[in-house]
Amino acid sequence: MAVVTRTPSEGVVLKKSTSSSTFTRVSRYVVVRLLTLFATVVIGVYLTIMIANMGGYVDQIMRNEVADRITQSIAANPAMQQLDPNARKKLIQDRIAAEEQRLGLDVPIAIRNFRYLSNALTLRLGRAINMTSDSGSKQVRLIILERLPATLLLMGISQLFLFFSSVFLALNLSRRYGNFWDKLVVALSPTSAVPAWFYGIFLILIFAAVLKVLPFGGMVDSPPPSNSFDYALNLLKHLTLPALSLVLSSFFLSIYNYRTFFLIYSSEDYVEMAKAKGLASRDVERRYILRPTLPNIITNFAFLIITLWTGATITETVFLWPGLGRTLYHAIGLYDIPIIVGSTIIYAYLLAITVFMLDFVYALVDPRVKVGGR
């Protein structure tokens, strides 16, 4: 029998030649992975801004509007009815120009369009067309900014109690498939097939409109309190319902896909031998179940995160809840293209920006994923 051996200085080469190709390996999937995200991203900023302006549609709409004001204002005016009508109809178009031109509504749609997507794209927002800041300010940002901590404030207290209960509750279930509350869960789950904005109308009928006991909609009371303590408590009160809304609209289907995946997991064949070696229960669910489901909770948890950015649209409006989804939902109504377009391209960088950090988190996570491997 031939021994092969190996000398150090071939250890060595070998070892050199491993670490290049790993990392021409890693260096390519990142080049073909951010440049098919981007990809992706031109196109759905692109077709948002087709969809937000209905093909050329929104233009003919704000065109109309424009006429029906400027004549409306010009035939109210008692000085501008004394001209002759032929330097009123001058007048009129004149001022009708002016205001397109100020609206950009004098450039061809074609080229408005790859405007809005270049300005997107380098995060360069712009001015609202309608709508204004607290603040009077048309800037996009500054009404995106002041928008933002509100949605925080309530997405992120319903969906993180909402990720970490369900998480909790679902694996306690699967310890005792089967049982009352098991059953209890499995039963409700169709109740989250009702929007969070149904939910919503029904608790303020029953605790606002019955009861008396929380507030309509708001964020605070008008006049809001004077000192800390009290207009934070009062914020809190504000905060109940469209919290609460957005919690039961999800809570039980959560629950319920996470106990099933769980429970998929437990029922493998390296479960089954962990527990007849004699290992205690915890750790089988430790290193046996959770660590092989640790990929799919990371990537929800990942998602939900970047969804705090969007806000409740529907939900925010019934409960004038001042965010970024009741903004979306009056800036759609407006037809006002800057704020949707504004709005879009941040959750488009945000997703994009996870879907390729969660590539990496994987592999740290999973041994048997290897970046930019088969």
Second form
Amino acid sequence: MAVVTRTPSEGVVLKKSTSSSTFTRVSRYVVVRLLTLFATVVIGVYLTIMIANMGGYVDQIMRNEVADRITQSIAANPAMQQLDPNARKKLIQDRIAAEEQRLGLDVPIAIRNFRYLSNALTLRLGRAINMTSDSGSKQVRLIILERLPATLLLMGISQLFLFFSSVFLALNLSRRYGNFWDKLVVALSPTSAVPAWFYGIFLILIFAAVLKVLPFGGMVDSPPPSNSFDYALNLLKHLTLPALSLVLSSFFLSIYNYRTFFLIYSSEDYVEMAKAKGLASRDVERRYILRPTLPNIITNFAFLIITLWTGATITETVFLWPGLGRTLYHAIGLYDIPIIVGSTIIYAYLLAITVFMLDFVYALVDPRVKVGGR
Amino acid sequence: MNALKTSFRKILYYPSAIVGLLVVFLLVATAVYAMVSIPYDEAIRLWRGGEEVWYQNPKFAPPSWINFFSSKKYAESFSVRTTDGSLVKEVTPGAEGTATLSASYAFNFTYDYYPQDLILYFTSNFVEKQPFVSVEWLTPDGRKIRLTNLALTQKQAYRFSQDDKLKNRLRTEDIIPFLFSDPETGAPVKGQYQLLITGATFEPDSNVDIEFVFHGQVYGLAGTDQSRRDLVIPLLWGAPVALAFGLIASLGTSVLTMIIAALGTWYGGWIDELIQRITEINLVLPFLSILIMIGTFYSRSIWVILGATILLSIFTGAIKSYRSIFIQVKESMYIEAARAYGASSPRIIFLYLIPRMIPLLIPGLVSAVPAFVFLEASLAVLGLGDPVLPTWGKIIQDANSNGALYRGYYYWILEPATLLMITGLGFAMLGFALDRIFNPKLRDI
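Form predicted alone done; form predicted in complex with its partner chain now:
Let us now look at the entire complex, which starts with that chain.
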């Protein structure tokens, strides 16, 4: 109705404003969006830092631990026992002060939080407090880089397989829905209420403990095979169970969701129309079902890529897989705030970039969507 | 409300919903039974109890019912004592306040595997002169083995397997197999064994109480763990804990999410904006890491974790989907009518807006329960379970840290895992069916 009653002059003005200011509209949108996303990252990371030291509570734990450790080590050292009590007391205090300085405990917590924040935002990940990489470095960057391949391998293989197989199978099921396989998937979809590590325990029980065909955990045998073909084979053997448990835990629900999603779209009028026109079912699928669902599929895929980063903490722990998730869990146990913050900031940046990019991708794949448009 | 009732009646058309309902009902029944039969304080005392509570049980013993499935039988555990008459003691007074005592216990041993250990506990009272006992062992094939002679202290335990003198005398390293097997063939001898205890007290009021504990290879309905605890207790008590955690977290999260989404859409403006920003920030926060941090640094209490879980789960994607529906509902005629006759904002939100969403809320609520039940178990597996409460996750963690899978104690993991699995699947199946019933769009699909 609005279109009909609108006077011609209004229409002209409207058209003019949209055509001339696409650039300003997009650039204003980009600036505002980037600023809000950055603010979100800053607040999110600051909150994580606050939680990582429980508002100073963790400092107290670390101080007590340092005092305890140094007092103990000096008391246990026979060379120090000859010292007179005052000198020994001073020595202990000096050592404690030095150790607290090394850990950064001499700076007030509020300042330290901001220092962590600014270092994190500029991606200066710094040095870990207690953890070391396998090569002996304390650089957070190196520790993370060392564990990244393991996580990427496990998560990459399982999640990519999950994604492509479930989209493919879902498309097939939606084509002939109501048949036996379709009903089976619907019936099995509640199995995804069970998390991956839980399937992991069952798989370990069956394949490692009872059948003794696959290893209990770890990434390669120790010592690792020297030639690279055997190494790859060995890796694959260790990878099977954790990857299988990750796939198994979301397989049926994932197919079910995509299938339902495709079915809803394939009951649209324009699909009926295309079928009535006599288009080949492949074309109907590609142009009329897949195309409008593309933004959602892309979103899912993008978020899937980000989750590769976080790893699967508990599955990795159950399978003793040396990935990022397990490292993060260890870091928390050792009060290693730089690693916690480092892992969080990278995740936050990846998330922000993805969310930002998705807006543009939507505009690319869906002509109805305009960047920054209402 | 009538529509809601008919919707619920439709549950009966979905077999998976019936199974789910049945599981939920059984769980609630188990939870109630657990709380009635073992009161909270008693459950905690037993779960936290050490050797003094559980000394009668063997360690790492599978449940007794595995004998049904095995052609070779495992010895079952038992214990008898003089204080309750299950072990009969005869006292014959002698001269000058002395007395002789004798007790014998005969039992059938028809198993193919030897027991873990046999133990005698003596509790005696005397002033100066220690009572004296000697212990003998009678096998079905008529051998009589003198085990030991003891001058008793107030409390004394005699572990058959640890008696080095006896090892030397019998020329064997493992006493228990020796006692139960044929000396020629080495095979276990089945039949009636007898334990003979004779002794003497040397003071008028001196008295000796005896307890005979037989640590078999299997125990009870659920078996035992590394500290001899009967697994029936955590398995039973896991049900109310899991239900409470799952239901409270799910209910708290979905109701709070809905109320906040309703407030945001109704008032709009900066409140709505703030809610959206908080949701985005929450997306950045690492959920599991924060729970692990709270568990490691602050408190492992299940209620603290529950609170943190609810707080972190409110501002998620669900708030966006509720919001988009509320925006539609907000424009509908009956809301406009309510506004026209001057209904207050809280009245509209809580009496008109939110009730419209209940059909959406219920399936989501039920489907979310397994995630929270497993979250508790996941944290327990990471070693962050509640330090006091017995839960299914804690059994799995105990089993895992004691290498249950490597050492073949499968029952230890399978029992809690099966219960968790049934719980998760039950709620998930019910939630799925409810989702199809309440969302007409999905019903035909």
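Small disclaimer: the values here were computed from a predicted structure and weren't measured. We call the rigid core whatever largest set of C-alpha positions still superposes within 1.5 Å between the two forms. Residue numbers count along the first chain shown, from 1.
The rigid-core alignment places the CA of Ala79 2 Å or more apart between the two forms.
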